[in-house]
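Taking the form predicted on its own, here's one chain by itself in structure tokens.
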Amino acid sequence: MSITIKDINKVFGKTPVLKDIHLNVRQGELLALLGPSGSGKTTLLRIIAGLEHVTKGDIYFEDKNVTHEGAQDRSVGFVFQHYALFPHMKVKDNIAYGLRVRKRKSRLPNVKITEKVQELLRLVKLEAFGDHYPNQLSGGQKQRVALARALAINPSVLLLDEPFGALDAQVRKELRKWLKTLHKQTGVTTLFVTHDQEEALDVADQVVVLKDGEIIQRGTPINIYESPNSPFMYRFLGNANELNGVVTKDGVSIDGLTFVSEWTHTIGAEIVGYIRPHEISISHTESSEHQLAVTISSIHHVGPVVFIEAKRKHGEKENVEIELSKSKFDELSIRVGDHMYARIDRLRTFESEDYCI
């Protein structure tokens, strides 16, 4: 089932929550709605589900306008962050609930419902837990039951609101991998809301980033991480060094060094250059004129990665963050206090007037 969202606006009282949202979701796509708290992502998901009404705009499932249809008429499976399982029902009965409450003329025979539940228990790898109650399950198991229950009605669209938000880090990682596998098996068009950048980049085919009720960028995980279209996107999608500079006829001048920029700027304009910590190389000797002179101020080991802070010899912001593999760090024998040279391998520049976007 493809989804087309045209010019959706949502206002609560006098507060605009969604502004002119246009979005196409292809059949079978796994799409993440990503953004900070208050960006409007959950409201958009609830509008697609039919749990919220739009102030303006239209929603199409394939070629059918479902804008004014209720949730029960949209063939949507919805999974909440906190599972919403019935505590007095066994796992198998929770999964069967949506099938048993259908009107008699569309309800499956009991034997078919039992077969469907067993099929779903196998799909979510909980075959041995059908007779358990929710309080006998772990958080990850409860979320898989919630997903099985949503899939029981054969939804055309599956919607998940922060599905792993209540789980610890290791379980979240395991369920992310499981969700990707489940999606490949079912092929159901799926949208999920998250504020976790790593989760969106790891799981989704496409990522839509919202801020203040507007879509800021859409693309594949690789595209939006490697080519952020604004300072906000650079800051939101992970650590980034911000270096102030100015545009000259020869390029971008930072700390007295001139860098060639891929982007066109007005000569004389003030710019902010963005560099990811892993996009900086470091050495003890100066090998080119395009290196920043730095002094190592702190070293922090996190498993196979070493995070380094280095004080710049010039510039308003004193520290540059550098990320090295442990093997590279050991090879360089870096110590706090070392005077070194940092080479910027990739620089993305924005004029300062764009800084607040």
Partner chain sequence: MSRTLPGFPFTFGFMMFYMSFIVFIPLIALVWYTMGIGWEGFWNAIIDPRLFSALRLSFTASFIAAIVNGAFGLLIAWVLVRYDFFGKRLMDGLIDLPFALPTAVAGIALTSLYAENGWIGSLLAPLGIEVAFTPVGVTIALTFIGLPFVVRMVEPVLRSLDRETEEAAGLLGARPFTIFRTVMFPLLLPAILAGMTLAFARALGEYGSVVFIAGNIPMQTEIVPLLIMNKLEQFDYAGATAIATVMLLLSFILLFAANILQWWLSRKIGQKVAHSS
Second form
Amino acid sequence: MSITIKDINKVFGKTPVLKDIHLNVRQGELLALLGPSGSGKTTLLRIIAGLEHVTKGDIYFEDKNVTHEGAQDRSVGFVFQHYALFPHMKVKDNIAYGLRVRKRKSRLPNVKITEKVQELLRLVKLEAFGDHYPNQLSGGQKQRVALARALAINPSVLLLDEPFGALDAQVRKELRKWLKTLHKQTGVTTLFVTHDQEEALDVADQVVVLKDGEIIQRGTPINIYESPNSPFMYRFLGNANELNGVVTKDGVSIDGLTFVSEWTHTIGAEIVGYIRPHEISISHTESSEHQLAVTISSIHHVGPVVFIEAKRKHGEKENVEIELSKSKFDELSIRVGDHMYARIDRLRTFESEDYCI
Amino acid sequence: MSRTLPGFPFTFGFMMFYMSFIVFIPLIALVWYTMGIGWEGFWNAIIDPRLFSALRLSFTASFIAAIVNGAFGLLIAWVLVRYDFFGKRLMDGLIDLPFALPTAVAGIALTSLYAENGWIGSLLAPLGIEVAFTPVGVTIALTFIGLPFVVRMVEPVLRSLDRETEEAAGLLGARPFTIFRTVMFPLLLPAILAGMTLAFARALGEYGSVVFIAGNIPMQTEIVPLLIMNKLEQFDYAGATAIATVMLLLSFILLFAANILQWWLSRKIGQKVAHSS
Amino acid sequence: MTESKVYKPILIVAAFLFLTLFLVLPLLIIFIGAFSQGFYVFWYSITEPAARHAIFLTIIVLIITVPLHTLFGLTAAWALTKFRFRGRQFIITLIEIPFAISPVIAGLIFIILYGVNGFFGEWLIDNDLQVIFALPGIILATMFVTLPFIARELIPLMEAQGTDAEEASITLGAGGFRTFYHVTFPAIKWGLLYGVILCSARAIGEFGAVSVVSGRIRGATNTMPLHVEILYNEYQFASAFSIALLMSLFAIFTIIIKQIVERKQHLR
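Could the form predicted together with the partner chain be shown next, to go alongside the form predicted on its own?
Complete assembly follows, chain above in first position.
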């Protein structure tokens, strides 16, 4: 089922938490609502579920306006961050709950419910745990029960609030993969909330980034990663080097070096350029333009990659962070204190006014 | 045991000395005395239709009072935790009245209210309902003194219940009453039962608030503590002790059963809930 | 999800109705009863010699029971929460025993111990001492019934407090009393206050146990609740309610203290 959100505003007391949100989610999409805490992403999810009322605006499922429908009637599958399983019911009764509370007319016969529960237990790979109580399960297992419970009612939309937030790293990775597969199998329109950019980029087909109650960028994961549209996005998506400079008639001047920017700025404006650590290459000799002279100040090995911090020779005291593969690092045999040249091919620039977050 | 903090020998010693003097020695004396009565004396004191009728009244009235308190205690706890309204603090304070008010005071106040010419009694009299000096009056007094227990047991558990659990049930299509019946009530049940057990135990032994409203008619409105009192007034210590022993044993068995029930329930419901109750 | 706008007023009204019937009306009738024959009768009822004596006896019971129980509560809570030893939980349960025992049985116990035919009966007579049907019996019975009140307020508070701060204080060179006064006490003072007040309220109002051991000799061994009983049984309702009103005021004071203490602890 597709979801259309039109001009949603939400105010808690006097604080606006969502401002003029417009969003279309297509049938079968797997969409991540990404944002730092306090960005309003969970509130948006709860509004879609019907757990919060909107202050202004409308929500449509397909062509049907559901703004004033209660959560009970929206047929939405919702998975809470801390699972919210019913502690006094066995796993199988948790899963069957949504089927059992239906009005007698539309309720499945008991045999069918049992069958459906078995099917869902298989789907979430918990066949052996039907008779367990939630407090006998691990975090990852509880998460899967919560998912099965949400799927039991054949939801038109599946909503997940920080689905991996409370799990440890290993389980988190497995569950991510599993969620992707599950989404392919069921084809249910799915939205999940996360504050972890890596998770959003890894799992979703579409990523919507929220900040201070507004959508600031939307796109495919590749799209979002390749072309962040603001300094905030650069900072939020992962460590990027910030280089201050000035616009001249030849291009962008940083440390007296001139770079070509794909973006047009007024001459004389102060700009900030962003480059990711892995987009910088480095060599012992100066070979072309676009190179910053640096001194290596520290080296960190993290598994197959090496993070190098280098001090810029000219200009300000800012350091540059460079990421190299282990093999490239060994090839160059870099040591702390080496004077080297960092080559920057691609720089995304913003005028300094945009910089203020 | 803390290695650095001082004062253990003195505080422990004083505590044990004090408790021995006030509680242990008297209790041991009671047991000792009971054993000295002998089977025949014990039996003669027990085989008494007045005692049977008093036991029946004490247990049924206490039980009904506990049920009423279970229902209304849950209602009051719900209202106090979930709603904001004018007079909430007043209501919260009032709940503790039965803990703080002398039982004799409660007794005469309730009797005056429910007597034939009292505010409530005069309203009920034309309907043919008599409260004062009947088992109904006993039950009302016992409801009064047991009122705070369920409220105070349920309140913290209700407050600690996860709102998301209710939301989850709602999202799965359950209506408010269904959510209450299937999700919240089972989670509150151990606390409700614990409160009812306490109210019941307190009611069994209650004397002050009951003697005035009961009227103490033999075979009709005599409670067990009153029978003990009667025996003592006749200086029949052995008889009084025998009755006290029977009552202590019966209430002990009952409390034990209630505890087993609670333990079984909270085990079913899981640690999370058991801890908060 | 379960807060429906429809149910809310119904449930609140139902709760208030129930409480009015069981709590508000009884309280109200005490006030009205006390002044039913005018202020003069009220004033006479609480100042006539028998009433004054009952009030005096009650205060004697209070000033012996409450300080001793306070000392017991503090020492017991210290020993039971700041140290770990086998049987600790068992002793905490034992402290609550008086709650589980009918006040009448509590009184009976002291008759068995100190009554004429009791364990120490002969010895007491030989030495010309009287416990039962006298003030010492009343005090003992009251102490038995009110034993848990202060300790059970303090134990959970001091348990929650842990021992880290005290241990730090001791390692920094402070003595035991100084540590208690500066570290432990500030955290428990409101709980202690409520415990003391509640213990006082129960000591003032104890009826069943005291009734058994007092012998109810008017003007000699009557505490306030016993005086109320006698007046009520003599159909002197206005006088009975006058004394009852005095005790009710203390009960209301207890509740107000509890409300204040809960707010203080909540804010902390």
